[in-house]
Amino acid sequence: MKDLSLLYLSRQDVETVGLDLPTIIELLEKAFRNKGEGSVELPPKPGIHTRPNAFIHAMPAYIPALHSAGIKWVSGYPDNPQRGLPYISGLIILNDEENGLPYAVMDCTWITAYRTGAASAVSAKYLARPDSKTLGIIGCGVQGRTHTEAMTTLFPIERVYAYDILPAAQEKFISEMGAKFPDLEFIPTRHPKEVVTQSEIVLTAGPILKNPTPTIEKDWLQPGAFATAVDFDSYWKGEALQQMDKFTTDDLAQMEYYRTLGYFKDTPQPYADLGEIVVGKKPGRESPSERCMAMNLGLALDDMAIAPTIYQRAVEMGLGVRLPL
């Protein structure tokens, strides 16, 4: 037997690699094109739930076009920020597609944050108006930040309307993001309606709830606008979702799996999944007046699309710790 080992990359290592958003978006679009062609293995993610509204999920995927095979073991605990802990935490394991041996283990926190924003950006590329200049953020945490970065990568954003149930989080978001993007105007709001009615692209990023009490009503989203919900239907009333001209998700099978668990009680059936749109099996936006939404659930596909590139660049940079198997 050869001396076998794997490379461990800490959260700091992954952040040091600092993979840029245009590259992340490009890798995700390639992965979703592979998915639309039917050559990706992506079983619905099983999970365990040790506390109400908390989860620990196993997320495997294989993307032949990117030679990427592996799994993410990830948790989401809504009460963690009050404990000084991250809401999302976990690990990604990459396996060699030729022999199955694990060759890397890396922290998933940074990857989860940025791949989620990038997946929404891929959806927006096909479903939002390309001249969209106003962005609305509901939930000024990690996803509010990464989505702002991702959407400004693809769209000529000029103004960002921000709301958070915690005023301090909203103030911090506007202060930090205003410093990072001095050419953008960041506007605080007092209610989600102000965000939704004034924005051409809307993000909702609160905690994922099995039995939500949604806020966003019918007619708030303006004709021609695009919305992306990374918190499932936690913010959107059924009447508002039914109003969408095109309602999409990132994986149809996974949404059906969640329905069997009691989620999405008032959520319509999707028109298409993102892979079908990227590969051209179903059209994206077809008119300037369509209301479009992507309710992406978060796929292992997203993580496996970028983890091998992070590994390769970490090796080139001499990062990480080599551990024996």
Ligand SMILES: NC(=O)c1ccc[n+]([C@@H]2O[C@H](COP(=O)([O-])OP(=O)(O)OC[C@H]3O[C@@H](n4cnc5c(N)ncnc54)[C@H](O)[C@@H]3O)[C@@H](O)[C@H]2O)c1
Given for the second form:
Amino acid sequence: MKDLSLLYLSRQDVETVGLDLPTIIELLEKAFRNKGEGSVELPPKPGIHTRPNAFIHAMPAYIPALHSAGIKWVSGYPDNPQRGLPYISGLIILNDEENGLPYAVMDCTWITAYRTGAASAVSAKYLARPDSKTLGIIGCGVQGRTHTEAMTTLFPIERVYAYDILPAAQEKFISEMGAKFPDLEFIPTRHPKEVVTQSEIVLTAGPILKNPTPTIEKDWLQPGAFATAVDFDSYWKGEALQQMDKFTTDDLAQMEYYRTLGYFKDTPQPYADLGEIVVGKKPGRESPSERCMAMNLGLALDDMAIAPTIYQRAVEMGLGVRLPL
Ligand SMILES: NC(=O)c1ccc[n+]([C@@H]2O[C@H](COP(=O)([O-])OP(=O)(O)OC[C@H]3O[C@@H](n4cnc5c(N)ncnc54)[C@H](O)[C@@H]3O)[C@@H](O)[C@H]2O)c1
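I would like to compare: after the form predicted on its own, may I see the structure of the form predicted together with this ligand?
What follows is the entire complex, opening with the chain shown before.
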């Protein structure tokens, strides 16, 4: 028998690889094309729920076109930031598609942060107006940051309207992102309505709630605008969602699964999932005045689209620790 081992990559290792957003977006688009062609394996995620509004999910996926097979084991604990701990934490295991052996274990925090922004960017590529210049961020945390980076990769964004329920978080976002993107104008706001009514691309990224009391009303999102919600329907009233000309998600089966758990009571049936749009089975935006929206739930597909490339780059850079199996 050969000596068998795997490569362990810490959060710092994954960050050091620092895969660039154009590559992440390209890999995700490829994965969604593969999904639209029906050739990925992506079972709805099972999970355990140890505390109210907390989760630990198992997220396996196989993307043949990217030779990527593996699983993410990820937790989200809303109270963690108050304890000085990250809200999201977990690990990805990659398996060799030929023999099933695990060949890498890596921290999933950076990947989760960036792949989510990149999935929204793929949705926006097909559903937002290509000339969109204004971006609205509601929830100025990790996702607010990666979405700003991802959207500016694809769109000629000039102005970013920011809102957070915590004024300190909003100020920190504006000062940090202002330093990182000196060509963008960051505008603080005092109410989510200011963000939604003035932005051509809108992100909501507050906490996910099973029984939300949403804020965003019908007619706030302007005709021609695109919205992406990574916090499920927590921020959007049913009437505002019903008003979308094209309401989409990343995986129809996943949304159905969540409905059986009691989520999405006021959410309309999606017009399409992102794979169907990328592969051309259903058209994306068809006129400059449509209101379009992506409510992407977050798929193992997103993680498995980029984890093998991070592994490859880490090997080339000599990062990580080899562990015996
Ligand atoms: N769909 C996906 O694929 C996916 C992936 C990762 C995270 N998420 C979700 O995205 C959301 C944001 O994640 P994150 O990592 O950026 O969290 P984070 O804790 O870094 O940031 C959340 C921010 O939202 C702010 N906030 C809380 N309540 C608010 C409200 N009512 N209005 C405005 N701002 C509010 C907080 O002050 C904080 O700054 C979470 O709900 C998370 O579960 C979804």
